[in-house]
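Only one chain is shown below, in structure tokens, and it's the form predicted alone.
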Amino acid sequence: MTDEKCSVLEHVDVGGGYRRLKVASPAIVKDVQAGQFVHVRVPQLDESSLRRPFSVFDAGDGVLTLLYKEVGRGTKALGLVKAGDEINILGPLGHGFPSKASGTALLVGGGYGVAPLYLLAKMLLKNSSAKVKLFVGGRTAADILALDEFRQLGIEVFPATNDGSLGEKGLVTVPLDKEIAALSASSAPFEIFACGPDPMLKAVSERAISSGAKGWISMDRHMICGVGACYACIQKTVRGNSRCCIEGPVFAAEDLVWE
């Protein structure tokens, strides 16, 4: 874990209220794993304000990339940061995804839950012979992010939108169920990696368990301190209450307890 002063290289609007932030971060980048997060001190907020947690979208060659949506005071203030500014970032934090998979790796993202899946896809392709497929859902086409980046990795993508404006009409589980059925029918091994809203994660967990596949679930909780001290990001598991910032945010599907 490093507390690093990072120079902003690029900060652009990618549509739908989403932004991509690239910073020079040689110290954090060399240690980060897919599914981990960083804590950003937003310059435009007062010194007493808490850091904001963000999943790592990409990391390499000394450059750290974040993909986020402006949803509150902190992210709106972060949106004012421009190239050449400096921001303080703490990381990498948390427990990420496995970097290897067997058979087919099914990546499932909802909205900006797709953020940690890009670095995961790169790591899986680098470290294993797994075939990687992406399933991503959103309310409309504007909520479907980074498809071109995944396609450039040679990954087949399966979008789904509630209004049918892109890909399948309905929830992301519609195309996912078709793929699980096809793989199960051929007895082909697969693993599932997911990040997004709780209802989607619960549905994906249930599918992983019922199919006998390994499932890796990244839980979205409000990680205030990021280092396990405040106990604000508790997730119920079969071992009791776990802190998402330390024991997570990635958990095995069978370890999660849903209410």
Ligand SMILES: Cc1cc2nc3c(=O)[nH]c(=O)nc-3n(C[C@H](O)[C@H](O)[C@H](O)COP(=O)(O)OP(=O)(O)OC[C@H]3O[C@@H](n4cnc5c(N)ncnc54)[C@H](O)[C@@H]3O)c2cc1C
Given for the second form:
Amino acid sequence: MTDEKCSVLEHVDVGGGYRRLKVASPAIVKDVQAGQFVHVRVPQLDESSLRRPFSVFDAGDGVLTLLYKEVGRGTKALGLVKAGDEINILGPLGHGFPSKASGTALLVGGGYGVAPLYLLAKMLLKNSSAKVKLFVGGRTAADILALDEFRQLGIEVFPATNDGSLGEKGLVTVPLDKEIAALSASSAPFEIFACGPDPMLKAVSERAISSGAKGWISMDRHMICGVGACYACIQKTVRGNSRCCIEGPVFAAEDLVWE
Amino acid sequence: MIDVSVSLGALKMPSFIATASGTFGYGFEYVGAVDYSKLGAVTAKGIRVEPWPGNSMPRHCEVPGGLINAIGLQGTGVEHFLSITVPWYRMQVPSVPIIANIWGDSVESYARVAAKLGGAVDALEMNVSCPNVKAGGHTFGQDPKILAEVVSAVRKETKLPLLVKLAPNVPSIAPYVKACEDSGADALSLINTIPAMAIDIEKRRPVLANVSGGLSGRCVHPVAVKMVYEAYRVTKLPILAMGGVYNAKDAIELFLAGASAVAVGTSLFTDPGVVSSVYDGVVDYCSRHGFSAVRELTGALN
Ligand SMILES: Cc1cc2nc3c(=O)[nH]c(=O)nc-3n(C[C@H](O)[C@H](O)[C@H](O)COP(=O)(O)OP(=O)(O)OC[C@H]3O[C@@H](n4cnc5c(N)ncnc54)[C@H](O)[C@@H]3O)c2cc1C
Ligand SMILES: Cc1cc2nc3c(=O)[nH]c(=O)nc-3n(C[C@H](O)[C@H](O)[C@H](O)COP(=O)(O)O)c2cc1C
Ligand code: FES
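Would you generate the structure of this protein in the form predicted together with the named molecule, following the form predicted alone above?
In what comes next, the whole complex appears, and the chain from above leads the way.
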């Protein structure tokens, strides 16, 4: 873990209220795992504002890429950062996804929840012979992010939108259930990796558990420190009150306790 | 060379900066991000005898100039602290003294945790801003008589340097300072968080699951300066001062008001580099103003 002063290389609007931020971050990128996150000090906020946590979308060649949505005060202010600016980023933080899978790896994301799945897809393809498929949900086509990049990795992509503007109409569980049924019917091994809104993660966890597959679920909890020091970011698990920032953000599906 | 070492009673600190309890985990979580060579002590997160789950989520919210928290003292209990946490801390951070912050819900439970800790840590800090279950939920720190009782009970059980951490929400600090002095405290910690609350106007509900919490950060600093100033005028006990220290100026204000050492807390969350910047800034101030030791700053108001 380092608190690195990173110089901004590129900051672009990718539509739908989402932006992509690229920074030079050699120290953090050196030992990052897919599913880990970074804690960003937003330079435009005053000194008493907390940092904001974001997943690592991509990391390589000393460059760290984040993909984020503007939702409030901090992400709005972060939008003002320009190429050449310096920002402080603490990372890499938390426990990420396993970097190997056996059989088929089903990656499930919703909204900015696809962010950690891109580096994960790259790692899985590099470290194992797993077949990787992405299931991605959103309200509308604008919430389905980075599809081209995922496709360029050579993986199959199954979008679903509530309004039917892209892919299947309905929740991401519609195409996911078809795939799980097909894999289960042929007794083919698979694992599930998911990140997104809580209701989606709960639905995915239930499916992992009921199909006997391993499920790796990345949770999103409000944080203060991001390093395990303050106990603000609690996720209930079979072990009790776990800290999302250090014992997570990725938890095994069977360990999660839903309220 | 400026002498940066200070002491709080028998607790010798290699530097004048500590970390505030609850903001720095058990001391090792910030390895890699904080320059430990500039720390004089770390204060661990509050512990009591038994494990405690803490409050429901949400446990915090950001407010202008600060933070309201209601973590609720989640912890694994003193046995785990002694067998796992302290040895791990000593291995990770061999050179920085550790202060255990203790709490309880009765006089006896404070005494018990102090007794169990023995000499495993370098000092004890009592958090007396907890409800006294046997006395209708009033906090120990809000009645000088009960405060004296609980401090005496802990004093009997420990030979370690004993700090008592006082709450700022009292009409006058003097009777509490006196109670600590008379019951064997070696030093005071000032200030704990200030009771506070925020409401989500869209949901028309309190933001925190616990309804209210404790305010800390930038906005509490002037309150800390005043409490330290008032306590210093009525006591010889050394003061570990905290509350909204974000830079060297904030720390120097507390020294001039009467602090013997300062702690950083909420500011660490935004900038773990605050330890270094406060350290360097205070040393620089001492050279510019002709002080040869940081301890000469204590109470050095004109
Ligand atoms: C491990 C992790 C990974 C994340 N990865 C991404 C990502 O890759 N892309 C992305 O767009 N977003 C991500 N988020 C969510 C992101 O942190 C929030 O959207 C952001 O903090 C909102 O800040 P704000 O000031 O704009 O919102 P405000 O609502 O104004 O924030 C107020 C406070 O609440 C916190 N907060 C609000 N919403 C969230 C949330 N959903 N999760 C955590 N804290 C929140 C803020 O940090 C801030 O402290 C991630 C969150 C976590 C915990
Ligand atoms: C998240 C959080 C947890 C805290 N937990 C404790 C605790 O366990 N025991 C205690 O005595 N004080 C606790 N405090 C109070 C701090 O130690 C400190 O007294 C207070 O926050 C003021 O300093 P600051 O403004 O620099 O943070 C906590 C504060 C915060 C922000
Ligand atoms: S955010 Fe502080 S422990 Fe997780």
